[in-house]
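For reference, the chain that follows is the form predicted alone, supplied as C-alpha coordinates.
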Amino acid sequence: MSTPQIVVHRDKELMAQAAAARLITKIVDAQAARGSASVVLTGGRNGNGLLAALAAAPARDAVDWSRLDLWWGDERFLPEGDPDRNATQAREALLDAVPLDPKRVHVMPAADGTYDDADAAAEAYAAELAAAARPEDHGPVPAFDVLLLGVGPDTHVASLFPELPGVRETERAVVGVHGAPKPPPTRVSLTLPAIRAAREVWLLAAGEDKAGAVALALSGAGEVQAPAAGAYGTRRTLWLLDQAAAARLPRDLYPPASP
(Lines of atoms letter the chains of each structure in order from A and count residues from 1; the text may use other names and numbers.)
(Lines give C-alpha, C1' and ligand atoms only; values in the text may rest on other atoms or scores of the structure.)
Protein backbone atom coordinates (compact mmCIF):
# COMPACT_ATOMS: atom_id res chain seq x y z
CA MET A 1 0.00 0.00 0.00
CA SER A 2 1.40 3.39 -1.01
CA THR A 3 0.73 6.61 0.91
CA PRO A 4 -1.49 8.97 -1.11
CA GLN A 5 0.19 11.96 -2.73
CA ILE A 6 -1.99 14.97 -3.50
CA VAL A 7 -1.52 17.50 -6.28
CA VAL A 8 -3.95 20.40 -6.57
CA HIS A 9 -4.30 22.39 -9.80
CA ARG A 10 -6.03 25.69 -10.34
CA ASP A 11 -8.91 24.35 -12.44
CA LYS A 12 -10.08 21.23 -14.24
CA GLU A 13 -8.56 22.25 -17.58
CA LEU A 14 -5.10 22.62 -16.09
CA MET A 15 -5.57 19.41 -14.14
CA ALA A 16 -6.38 17.52 -17.34
CA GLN A 17 -3.40 18.98 -19.19
CA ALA A 18 -1.00 18.25 -16.37
CA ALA A 19 -2.34 14.71 -15.96
CA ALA A 20 -1.93 14.11 -19.69
CA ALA A 21 1.69 15.29 -19.52
CA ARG A 22 2.32 13.00 -16.54
CA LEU A 23 0.79 10.06 -18.36
CA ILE A 24 2.85 10.59 -21.50
CA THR A 25 6.02 10.63 -19.41
CA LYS A 26 5.01 7.51 -17.51
CA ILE A 27 4.19 5.58 -20.70
CA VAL A 28 7.43 6.60 -22.41
CA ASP A 29 9.47 5.63 -19.34
CA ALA A 30 7.75 2.24 -19.07
CA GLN A 31 8.30 1.54 -22.76
CA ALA A 32 11.96 2.47 -22.44
CA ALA A 33 12.36 0.19 -19.44
CA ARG A 34 10.32 -2.86 -20.52
CA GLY A 35 9.47 -2.40 -24.19
CA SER A 36 5.76 -1.84 -23.59
CA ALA A 37 3.37 -0.12 -21.21
CA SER A 38 -0.10 -0.81 -19.83
CA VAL A 39 -2.72 1.73 -18.79
CA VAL A 40 -6.22 1.25 -17.40
CA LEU A 41 -8.62 3.93 -18.59
CA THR A 42 -11.53 5.48 -16.76
CA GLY A 43 -14.67 7.13 -18.07
CA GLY A 44 -16.56 10.15 -16.85
CA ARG A 45 -15.89 13.81 -17.41
CA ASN A 46 -12.45 13.83 -15.83
CA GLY A 47 -11.25 10.65 -17.51
CA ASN A 48 -12.44 11.84 -20.90
CA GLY A 49 -11.03 15.30 -20.23
CA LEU A 50 -7.62 13.75 -19.65
CA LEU A 51 -7.86 11.79 -22.92
CA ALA A 52 -8.88 14.88 -24.86
CA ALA A 53 -5.95 16.79 -23.35
CA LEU A 54 -3.65 13.94 -24.29
CA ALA A 55 -4.96 14.03 -27.87
CA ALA A 56 -4.13 17.75 -28.05
CA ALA A 57 -0.71 17.45 -26.41
CA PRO A 58 2.24 18.05 -28.76
CA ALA A 59 4.23 15.40 -26.87
CA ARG A 60 1.71 12.64 -27.59
CA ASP A 61 3.86 11.46 -30.49
CA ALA A 62 6.62 10.56 -28.03
CA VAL A 63 4.49 7.51 -27.17
CA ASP A 64 4.90 4.37 -29.25
CA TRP A 65 1.19 3.69 -29.44
CA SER A 66 1.71 0.28 -31.03
CA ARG A 67 3.41 -0.91 -27.81
CA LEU A 68 0.68 0.22 -25.42
CA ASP A 69 -1.90 -2.07 -23.83
CA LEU A 70 -5.15 -0.37 -22.87
CA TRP A 71 -7.64 -1.81 -20.41
CA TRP A 72 -10.74 -0.40 -18.73
CA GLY A 73 -11.57 -0.11 -15.05
CA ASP A 74 -15.29 -0.43 -15.68
CA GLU A 75 -17.89 -0.32 -18.40
CA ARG A 76 -21.59 0.17 -18.82
CA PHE A 77 -23.16 -3.12 -19.99
CA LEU A 78 -24.69 -1.64 -23.12
CA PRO A 79 -24.50 -2.52 -26.84
CA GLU A 80 -21.24 -1.96 -28.71
CA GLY A 81 -21.00 1.63 -29.93
CA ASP A 82 -23.55 2.98 -27.46
CA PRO A 83 -22.61 6.61 -26.75
CA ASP A 84 -22.75 5.99 -23.00
CA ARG A 85 -20.09 3.26 -23.10
CA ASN A 86 -16.71 4.33 -21.77
CA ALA A 87 -14.97 2.72 -24.74
CA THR A 88 -17.08 4.71 -27.21
CA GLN A 89 -16.25 7.97 -25.45
CA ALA A 90 -12.55 7.07 -25.24
CA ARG A 91 -12.42 6.39 -28.96
CA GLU A 92 -13.95 9.78 -29.67
CA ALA A 93 -11.65 11.60 -27.26
CA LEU A 94 -8.35 9.96 -28.26
CA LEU A 95 -8.14 6.37 -29.41
CA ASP A 96 -9.31 6.88 -32.99
CA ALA A 97 -6.64 9.57 -33.44
CA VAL A 98 -3.58 7.49 -32.52
CA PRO A 99 -2.02 4.37 -34.14
CA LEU A 100 -2.89 1.75 -31.53
CA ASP A 101 -2.54 -1.97 -32.14
CA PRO A 102 -6.19 -3.18 -32.10
CA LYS A 103 -5.08 -6.43 -30.46
CA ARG A 104 -3.79 -4.44 -27.48
CA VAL A 105 -7.02 -2.50 -26.90
CA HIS A 106 -8.86 -4.64 -24.38
CA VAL A 107 -12.46 -3.42 -24.36
CA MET A 108 -14.85 -4.85 -21.80
CA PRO A 109 -17.60 -6.99 -23.37
CA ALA A 110 -20.73 -5.29 -24.64
CA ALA A 111 -24.35 -6.34 -24.30
CA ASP A 112 -24.46 -7.71 -27.83
CA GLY A 113 -25.71 -11.23 -27.21
CA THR A 114 -22.29 -12.89 -26.84
CA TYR A 115 -22.69 -12.90 -23.06
CA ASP A 116 -25.98 -13.48 -21.34
CA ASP A 117 -25.43 -10.91 -18.63
CA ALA A 118 -22.89 -8.70 -16.91
CA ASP A 119 -21.68 -11.56 -14.72
CA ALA A 120 -20.71 -13.63 -17.75
CA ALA A 121 -19.07 -10.59 -19.31
CA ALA A 122 -17.09 -10.06 -16.10
CA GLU A 123 -15.87 -13.66 -16.16
CA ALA A 124 -14.73 -13.26 -19.76
CA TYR A 125 -12.81 -10.07 -18.98
CA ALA A 126 -11.21 -11.70 -15.94
CA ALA A 127 -10.03 -14.53 -18.19
CA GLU A 128 -8.54 -12.01 -20.63
CA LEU A 129 -6.70 -10.27 -17.79
CA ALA A 130 -5.41 -13.58 -16.43
CA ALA A 131 -4.09 -14.53 -19.88
CA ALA A 132 -2.15 -11.26 -20.03
CA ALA A 133 -0.66 -11.59 -16.54
CA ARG A 134 2.96 -12.71 -16.38
CA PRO A 135 4.55 -14.88 -13.68
CA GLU A 136 6.29 -11.83 -12.24
CA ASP A 137 2.90 -10.14 -11.75
CA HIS A 138 2.13 -12.66 -8.98
CA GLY A 139 -1.60 -12.54 -9.52
CA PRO A 140 -4.58 -12.88 -11.86
CA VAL A 141 -4.14 -9.46 -13.49
CA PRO A 142 -1.18 -7.63 -15.03
CA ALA A 143 0.77 -5.17 -12.89
CA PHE A 144 -0.54 -2.14 -14.79
CA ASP A 145 1.81 0.82 -15.11
CA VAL A 146 -0.96 3.35 -14.46
CA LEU A 147 -4.58 2.77 -13.49
CA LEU A 148 -6.81 5.83 -13.83
CA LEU A 149 -9.92 6.32 -11.73
CA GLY A 150 -12.48 9.08 -11.60
CA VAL A 151 -13.93 9.72 -8.14
CA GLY A 152 -17.70 10.08 -7.96
CA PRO A 153 -19.55 12.47 -5.64
CA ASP A 154 -20.50 9.41 -3.55
CA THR A 155 -16.83 8.27 -3.45
CA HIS A 156 -17.38 5.49 -6.01
CA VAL A 157 -14.49 4.48 -8.25
CA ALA A 158 -14.82 2.34 -11.39
CA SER A 159 -18.31 0.90 -10.80
CA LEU A 160 -17.69 0.09 -7.14
CA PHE A 161 -20.35 1.94 -5.19
CA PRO A 162 -20.58 2.38 -1.41
CA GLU A 163 -22.06 -0.63 0.41
CA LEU A 164 -22.85 -2.59 -2.78
CA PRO A 165 -21.53 -6.16 -3.13
CA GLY A 166 -18.82 -5.26 -5.65
CA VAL A 167 -16.83 -3.17 -3.21
CA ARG A 168 -16.74 -6.09 -0.76
CA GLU A 169 -15.31 -8.55 -3.30
CA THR A 170 -11.95 -9.98 -2.25
CA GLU A 171 -11.42 -12.95 -4.60
CA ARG A 172 -12.52 -12.09 -8.13
CA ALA A 173 -10.76 -9.54 -10.35
CA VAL A 174 -13.89 -8.46 -12.25
CA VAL A 175 -17.54 -8.45 -11.23
CA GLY A 176 -20.89 -7.74 -12.75
CA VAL A 177 -22.62 -4.81 -11.06
CA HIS A 178 -26.39 -4.78 -10.68
CA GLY A 179 -28.55 -2.01 -9.30
CA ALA A 180 -25.95 0.74 -9.57
CA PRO A 181 -27.34 3.97 -8.08
CA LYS A 182 -26.54 5.92 -11.26
CA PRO A 183 -27.68 4.88 -14.72
CA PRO A 184 -27.23 2.53 -16.35
CA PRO A 185 -27.72 0.15 -13.43
CA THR A 186 -25.93 -2.82 -15.01
CA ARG A 187 -22.16 -2.61 -15.39
CA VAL A 188 -18.88 -4.53 -15.35
CA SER A 189 -16.08 -3.43 -13.01
CA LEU A 190 -12.63 -4.29 -11.79
CA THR A 191 -12.58 -5.02 -8.08
CA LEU A 192 -10.39 -3.39 -5.46
CA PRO A 193 -7.90 -6.32 -5.46
CA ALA A 194 -7.45 -5.90 -9.23
CA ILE A 195 -7.08 -2.14 -8.89
CA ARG A 196 -4.47 -2.58 -6.18
CA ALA A 197 -2.33 -4.72 -8.49
CA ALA A 198 -1.37 -1.58 -10.44
CA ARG A 199 2.03 -0.02 -9.91
CA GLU A 200 0.44 3.42 -9.84
CA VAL A 201 -3.19 4.41 -9.21
CA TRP A 202 -4.20 7.96 -10.16
CA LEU A 203 -7.50 9.28 -8.83
CA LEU A 204 -9.00 12.26 -10.67
CA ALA A 205 -11.51 14.67 -9.17
CA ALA A 206 -12.58 18.15 -10.24
CA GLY A 207 -15.48 20.34 -9.26
CA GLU A 208 -17.29 21.39 -6.09
CA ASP A 209 -19.51 18.29 -6.23
CA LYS A 210 -16.45 16.12 -5.58
CA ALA A 211 -15.13 18.02 -2.54
CA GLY A 212 -16.99 16.00 0.06
CA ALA A 213 -16.01 12.69 -1.52
CA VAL A 214 -12.34 13.67 -1.70
CA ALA A 215 -12.28 14.78 1.93
CA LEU A 216 -14.04 11.62 3.11
CA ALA A 217 -11.83 9.21 1.14
CA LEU A 218 -8.64 10.90 2.37
CA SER A 219 -9.78 11.15 6.00
CA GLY A 220 -9.38 7.48 6.85
CA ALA A 221 -12.85 6.28 5.90
CA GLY A 222 -13.34 2.58 5.25
CA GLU A 223 -13.45 1.31 1.68
CA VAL A 224 -16.93 -0.19 1.98
CA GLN A 225 -18.37 3.22 2.87
CA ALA A 226 -15.94 5.13 0.63
CA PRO A 227 -14.58 2.93 -2.18
CA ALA A 228 -12.06 5.57 -3.27
CA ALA A 229 -10.31 5.06 0.07
CA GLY A 230 -9.51 1.50 -0.94
CA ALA A 231 -7.92 2.39 -4.28
CA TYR A 232 -4.15 2.51 -4.15
CA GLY A 233 -1.13 1.33 -6.11
CA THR A 234 1.78 -0.85 -5.10
CA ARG A 235 4.28 1.94 -5.76
CA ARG A 236 2.31 5.17 -5.92
CA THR A 237 -1.14 6.54 -5.26
CA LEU A 238 -1.70 9.98 -6.77
CA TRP A 239 -4.72 12.18 -6.21
CA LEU A 240 -5.00 14.78 -8.98
CA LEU A 241 -7.47 17.50 -7.99
CA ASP A 242 -8.57 20.97 -8.90
CA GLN A 243 -9.00 23.62 -6.22
CA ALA A 244 -12.77 23.13 -6.07
CA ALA A 245 -12.46 19.40 -5.39
CA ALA A 246 -9.77 20.01 -2.77
CA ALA A 247 -11.72 22.73 -0.96
CA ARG A 248 -12.74 20.57 2.02
CA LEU A 249 -9.41 18.86 2.62
CA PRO A 250 -7.83 19.47 6.03
CA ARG A 251 -5.12 22.09 5.79
CA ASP A 252 -2.41 19.59 6.71
CA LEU A 253 -3.26 17.57 3.60
CA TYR A 254 -3.67 20.49 1.24
CA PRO A 255 -0.50 21.05 -0.80
CA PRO A 256 0.33 24.28 -2.61
CA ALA A 257 -1.61 24.66 -5.85
CA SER A 258 0.29 23.89 -9.00
CA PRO A 259 0.87 26.83 -11.34
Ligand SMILES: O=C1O[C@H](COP(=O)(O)O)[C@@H](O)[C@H](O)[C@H]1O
The other form holds:
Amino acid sequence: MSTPQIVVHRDKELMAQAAAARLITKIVDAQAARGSASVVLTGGRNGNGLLAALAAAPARDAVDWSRLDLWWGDERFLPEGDPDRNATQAREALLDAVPLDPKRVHVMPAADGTYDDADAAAEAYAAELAAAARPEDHGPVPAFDVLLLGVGPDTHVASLFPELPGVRETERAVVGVHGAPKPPPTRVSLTLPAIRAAREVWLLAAGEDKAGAVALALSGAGEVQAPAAGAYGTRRTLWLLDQAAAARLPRDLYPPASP
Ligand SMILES: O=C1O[C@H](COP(=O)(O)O)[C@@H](O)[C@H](O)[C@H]1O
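Now that we've seen the form predicted alone, could you pull up the form predicted together with the ligand?
Complete assembly follows, chain above in first position.
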Protein backbone atom coordinates (compact mmCIF):
# COMPACT_ATOMS: atom_id res chain seq x y z
CA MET A 1 0.00 0.00 0.00
CA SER A 2 1.34 3.45 -0.86
CA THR A 3 0.48 6.60 1.09
CA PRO A 4 -1.63 9.03 -0.96
CA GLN A 5 0.16 12.01 -2.45
CA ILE A 6 -2.00 15.02 -3.25
CA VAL A 7 -1.41 17.53 -6.03
CA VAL A 8 -3.76 20.49 -6.35
CA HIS A 9 -4.04 22.42 -9.61
CA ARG A 10 -5.70 25.79 -10.17
CA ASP A 11 -8.63 24.51 -12.23
CA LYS A 12 -9.87 21.43 -14.04
CA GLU A 13 -8.36 22.38 -17.41
CA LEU A 14 -4.90 22.72 -15.90
CA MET A 15 -5.42 19.51 -13.94
CA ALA A 16 -6.29 17.63 -17.14
CA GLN A 17 -3.30 19.06 -19.03
CA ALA A 18 -0.87 18.30 -16.20
CA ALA A 19 -2.26 14.78 -15.77
CA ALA A 20 -1.95 14.19 -19.52
CA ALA A 21 1.69 15.36 -19.47
CA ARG A 22 2.36 13.09 -16.50
CA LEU A 23 0.76 10.13 -18.27
CA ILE A 24 2.77 10.65 -21.46
CA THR A 25 5.99 10.61 -19.41
CA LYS A 26 4.91 7.50 -17.52
CA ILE A 27 4.05 5.59 -20.70
CA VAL A 28 7.29 6.62 -22.44
CA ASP A 29 9.33 5.58 -19.37
CA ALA A 30 7.56 2.21 -19.07
CA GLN A 31 8.05 1.52 -22.78
CA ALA A 32 11.74 2.38 -22.48
CA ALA A 33 12.15 0.13 -19.44
CA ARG A 34 9.97 -2.85 -20.37
CA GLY A 35 9.13 -2.52 -24.06
CA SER A 36 5.44 -1.82 -23.51
CA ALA A 37 3.11 -0.02 -21.11
CA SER A 38 -0.30 -0.73 -19.67
CA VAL A 39 -2.90 1.83 -18.63
CA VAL A 40 -6.35 1.33 -17.17
CA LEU A 41 -8.80 4.00 -18.30
CA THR A 42 -11.68 5.49 -16.36
CA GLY A 43 -14.90 7.00 -17.59
CA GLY A 44 -16.48 10.19 -16.33
CA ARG A 45 -15.81 13.87 -16.85
CA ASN A 46 -12.28 14.00 -15.49
CA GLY A 47 -11.09 10.82 -17.17
CA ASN A 48 -12.37 12.00 -20.52
CA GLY A 49 -10.95 15.47 -19.87
CA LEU A 50 -7.52 13.91 -19.40
CA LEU A 51 -7.86 11.93 -22.66
CA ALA A 52 -8.93 15.05 -24.56
CA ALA A 53 -5.95 16.96 -23.13
CA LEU A 54 -3.68 14.10 -24.17
CA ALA A 55 -5.11 14.20 -27.69
CA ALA A 56 -4.30 17.92 -27.87
CA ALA A 57 -0.76 17.58 -26.47
CA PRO A 58 2.01 17.74 -29.10
CA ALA A 59 4.09 15.40 -26.90
CA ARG A 60 1.56 12.62 -27.52
CA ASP A 61 3.75 11.67 -30.50
CA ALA A 62 6.46 10.61 -28.02
CA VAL A 63 4.30 7.59 -27.16
CA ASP A 64 4.59 4.41 -29.20
CA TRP A 65 0.85 3.78 -29.35
CA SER A 66 1.32 0.34 -30.90
CA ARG A 67 3.03 -0.85 -27.70
CA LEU A 68 0.37 0.28 -25.25
CA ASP A 69 -2.19 -2.01 -23.61
CA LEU A 70 -5.41 -0.28 -22.65
CA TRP A 71 -7.86 -1.71 -20.14
CA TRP A 72 -10.93 -0.25 -18.46
CA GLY A 73 -11.68 0.09 -14.76
CA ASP A 74 -15.39 -0.07 -15.37
CA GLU A 75 -18.01 0.02 -18.05
CA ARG A 76 -21.69 0.74 -18.34
CA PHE A 77 -23.31 -2.53 -19.55
CA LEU A 78 -24.90 -1.10 -22.70
CA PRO A 79 -24.80 -2.00 -26.41
CA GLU A 80 -21.56 -1.46 -28.34
CA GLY A 81 -21.31 2.14 -29.54
CA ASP A 82 -23.83 3.48 -27.02
CA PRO A 83 -22.84 7.09 -26.29
CA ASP A 84 -22.94 6.37 -22.55
CA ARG A 85 -20.36 3.60 -22.75
CA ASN A 86 -17.00 4.61 -21.32
CA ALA A 87 -15.27 3.01 -24.32
CA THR A 88 -17.33 5.09 -26.78
CA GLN A 89 -16.42 8.28 -24.94
CA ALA A 90 -12.74 7.31 -24.76
CA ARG A 91 -12.68 6.62 -28.50
CA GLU A 92 -14.15 10.05 -29.19
CA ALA A 93 -11.79 11.83 -26.79
CA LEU A 94 -8.54 10.14 -27.88
CA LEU A 95 -8.44 6.55 -29.07
CA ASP A 96 -9.70 7.15 -32.62
CA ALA A 97 -6.94 9.72 -33.12
CA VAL A 98 -3.91 7.58 -32.26
CA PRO A 99 -2.42 4.46 -33.93
CA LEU A 100 -3.23 1.85 -31.27
CA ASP A 101 -2.93 -1.87 -31.89
CA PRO A 102 -6.60 -3.02 -31.79
CA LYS A 103 -5.50 -6.30 -30.20
CA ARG A 104 -4.18 -4.31 -27.23
CA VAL A 105 -7.39 -2.34 -26.67
CA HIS A 106 -9.22 -4.47 -24.11
CA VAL A 107 -12.73 -3.03 -23.92
CA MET A 108 -15.14 -4.53 -21.43
CA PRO A 109 -17.92 -6.56 -23.05
CA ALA A 110 -21.01 -4.78 -24.34
CA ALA A 111 -24.64 -5.80 -23.84
CA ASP A 112 -24.89 -7.26 -27.32
CA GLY A 113 -26.12 -10.75 -26.50
CA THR A 114 -22.70 -12.41 -26.31
CA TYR A 115 -23.04 -12.61 -22.53
CA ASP A 116 -26.31 -13.21 -20.72
CA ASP A 117 -25.75 -10.47 -18.19
CA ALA A 118 -23.19 -8.22 -16.49
CA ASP A 119 -22.01 -11.08 -14.27
CA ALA A 120 -21.11 -13.24 -17.26
CA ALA A 121 -19.45 -10.23 -18.91
CA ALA A 122 -17.41 -9.66 -15.73
CA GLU A 123 -16.29 -13.27 -15.72
CA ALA A 124 -15.17 -13.00 -19.35
CA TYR A 125 -13.18 -9.83 -18.64
CA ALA A 126 -11.57 -11.45 -15.60
CA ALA A 127 -10.45 -14.32 -17.86
CA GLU A 128 -8.97 -11.84 -20.35
CA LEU A 129 -7.05 -10.14 -17.54
CA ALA A 130 -5.84 -13.45 -16.16
CA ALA A 131 -4.57 -14.46 -19.61
CA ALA A 132 -2.57 -11.22 -19.81
CA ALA A 133 -1.05 -11.54 -16.32
CA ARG A 134 2.55 -12.77 -16.25
CA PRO A 135 4.14 -14.89 -13.51
CA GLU A 136 5.95 -11.81 -12.18
CA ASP A 137 2.60 -10.09 -11.67
CA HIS A 138 1.90 -12.59 -8.85
CA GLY A 139 -1.87 -12.50 -9.30
CA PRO A 140 -4.87 -12.77 -11.58
CA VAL A 141 -4.42 -9.35 -13.22
CA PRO A 142 -1.41 -7.57 -14.78
CA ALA A 143 0.54 -5.12 -12.62
CA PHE A 144 -0.73 -2.13 -14.62
CA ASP A 145 1.66 0.80 -14.98
CA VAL A 146 -1.06 3.37 -14.31
CA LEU A 147 -4.68 2.88 -13.32
CA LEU A 148 -6.87 5.98 -13.64
CA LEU A 149 -9.97 6.53 -11.53
CA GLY A 150 -12.49 9.34 -11.53
CA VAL A 151 -13.93 10.00 -8.07
CA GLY A 152 -17.71 10.39 -7.99
CA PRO A 153 -19.46 12.90 -5.70
CA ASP A 154 -20.50 9.93 -3.53
CA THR A 155 -16.85 8.68 -3.39
CA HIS A 156 -17.46 5.90 -5.93
CA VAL A 157 -14.52 4.80 -8.07
CA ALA A 158 -14.82 2.64 -11.22
CA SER A 159 -18.35 1.26 -10.61
CA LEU A 160 -17.77 0.48 -6.93
CA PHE A 161 -20.45 2.41 -5.07
CA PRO A 162 -20.67 2.92 -1.30
CA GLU A 163 -22.23 -0.03 0.53
CA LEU A 164 -23.03 -2.05 -2.65
CA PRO A 165 -21.71 -5.63 -2.84
CA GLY A 166 -18.99 -4.81 -5.41
CA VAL A 167 -16.94 -2.77 -2.95
CA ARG A 168 -16.90 -5.67 -0.49
CA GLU A 169 -15.54 -8.16 -3.03
CA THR A 170 -12.28 -9.71 -1.91
CA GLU A 171 -11.83 -12.68 -4.29
CA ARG A 172 -12.88 -11.82 -7.84
CA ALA A 173 -11.04 -9.27 -10.01
CA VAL A 174 -14.15 -8.14 -11.90
CA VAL A 175 -17.80 -8.05 -10.87
CA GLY A 176 -21.18 -7.32 -12.40
CA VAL A 177 -22.82 -4.33 -10.71
CA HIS A 178 -26.58 -4.15 -10.31
CA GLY A 179 -28.65 -1.27 -8.99
CA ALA A 180 -25.95 1.40 -9.28
CA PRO A 181 -27.33 4.69 -7.91
CA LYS A 182 -25.88 6.54 -10.91
CA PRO A 183 -27.43 5.57 -14.27
CA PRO A 184 -27.18 3.21 -15.97
CA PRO A 185 -27.80 0.78 -13.10
CA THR A 186 -26.07 -2.23 -14.68
CA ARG A 187 -22.32 -2.10 -15.00
CA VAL A 188 -19.11 -4.11 -14.94
CA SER A 189 -16.26 -3.09 -12.63
CA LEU A 190 -12.78 -4.01 -11.48
CA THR A 191 -12.79 -4.71 -7.75
CA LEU A 192 -10.56 -3.11 -5.13
CA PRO A 193 -8.11 -6.08 -5.13
CA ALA A 194 -7.69 -5.73 -8.91
CA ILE A 195 -7.24 -1.95 -8.62
CA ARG A 196 -4.58 -2.47 -5.94
CA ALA A 197 -2.52 -4.65 -8.30
CA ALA A 198 -1.58 -1.50 -10.27
CA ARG A 199 1.85 0.00 -9.74
CA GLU A 200 0.36 3.48 -9.74
CA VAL A 201 -3.23 4.53 -9.06
CA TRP A 202 -4.17 8.09 -10.01
CA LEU A 203 -7.46 9.47 -8.70
CA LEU A 204 -8.89 12.48 -10.50
CA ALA A 205 -11.42 14.91 -9.06
CA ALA A 206 -12.37 18.42 -10.10
CA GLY A 207 -15.22 20.72 -9.16
CA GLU A 208 -16.95 21.71 -5.95
CA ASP A 209 -19.38 18.78 -6.17
CA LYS A 210 -16.38 16.52 -5.44
CA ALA A 211 -15.06 18.42 -2.41
CA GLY A 212 -17.00 16.42 0.19
CA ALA A 213 -16.05 13.09 -1.39
CA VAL A 214 -12.35 13.98 -1.55
CA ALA A 215 -12.30 15.16 2.07
CA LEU A 216 -14.13 12.04 3.26
CA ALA A 217 -11.93 9.57 1.36
CA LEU A 218 -8.70 11.23 2.50
CA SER A 219 -9.70 11.66 6.12
CA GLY A 220 -9.70 8.05 7.22
CA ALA A 221 -13.12 6.83 6.02
CA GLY A 222 -13.54 3.09 5.43
CA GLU A 223 -13.63 1.75 1.88
CA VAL A 224 -17.15 0.33 2.16
CA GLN A 225 -18.53 3.77 2.99
CA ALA A 226 -16.04 5.59 0.73
CA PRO A 227 -14.70 3.30 -2.03
CA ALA A 228 -12.11 5.89 -3.12
CA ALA A 229 -10.41 5.39 0.26
CA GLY A 230 -9.63 1.80 -0.72
CA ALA A 231 -7.98 2.61 -4.05
CA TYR A 232 -4.21 2.61 -3.95
CA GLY A 233 -1.27 1.39 -5.98
CA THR A 234 1.64 -0.82 -4.97
CA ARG A 235 4.16 1.96 -5.65
CA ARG A 236 2.21 5.19 -5.80
CA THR A 237 -1.22 6.63 -5.09
CA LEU A 238 -1.71 10.06 -6.56
CA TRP A 239 -4.71 12.30 -6.03
CA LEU A 240 -4.88 14.91 -8.80
CA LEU A 241 -7.30 17.65 -7.82
CA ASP A 242 -8.36 21.14 -8.72
CA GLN A 243 -8.75 23.80 -6.05
CA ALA A 244 -12.52 23.41 -5.91
CA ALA A 245 -12.30 19.67 -5.24
CA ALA A 246 -9.59 20.25 -2.62
CA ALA A 247 -11.53 22.99 -0.84
CA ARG A 248 -12.65 20.86 2.11
CA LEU A 249 -9.39 18.98 2.63
CA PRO A 250 -7.54 19.73 5.86
CA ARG A 251 -4.77 22.10 4.69
CA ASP A 252 -2.08 20.04 6.43
CA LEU A 253 -2.72 17.11 4.07
CA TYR A 254 -0.98 18.69 1.13
CA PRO A 255 2.24 20.68 0.79
CA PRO A 256 2.33 24.44 1.18
CA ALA A 257 3.71 24.78 -2.36
CA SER A 258 0.29 23.85 -3.74
CA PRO A 259 -1.85 26.95 -4.49
O1 LIG B 1 -20.09 6.52 -13.84
C2 LIG B 1 -18.92 6.74 -13.70
O3 LIG B 1 -18.53 7.74 -12.83
C4 LIG B 1 -17.20 7.88 -12.36
C5 LIG B 1 -17.00 9.34 -11.96
O6 LIG B 1 -17.42 10.16 -13.03
P7 LIG B 1 -17.41 11.75 -12.93
O8 LIG B 1 -18.09 12.23 -14.17
O9 LIG B 1 -18.16 12.13 -11.67
O10 LIG B 1 -15.96 12.18 -12.86
C11 LIG B 1 -16.23 7.37 -13.37
O12 LIG B 1 -14.95 7.38 -12.87
C13 LIG B 1 -16.63 5.97 -13.84
O14 LIG B 1 -15.67 5.43 -14.73
C15 LIG B 1 -17.92 6.08 -14.54
O16 LIG B 1 -18.40 4.86 -15.07
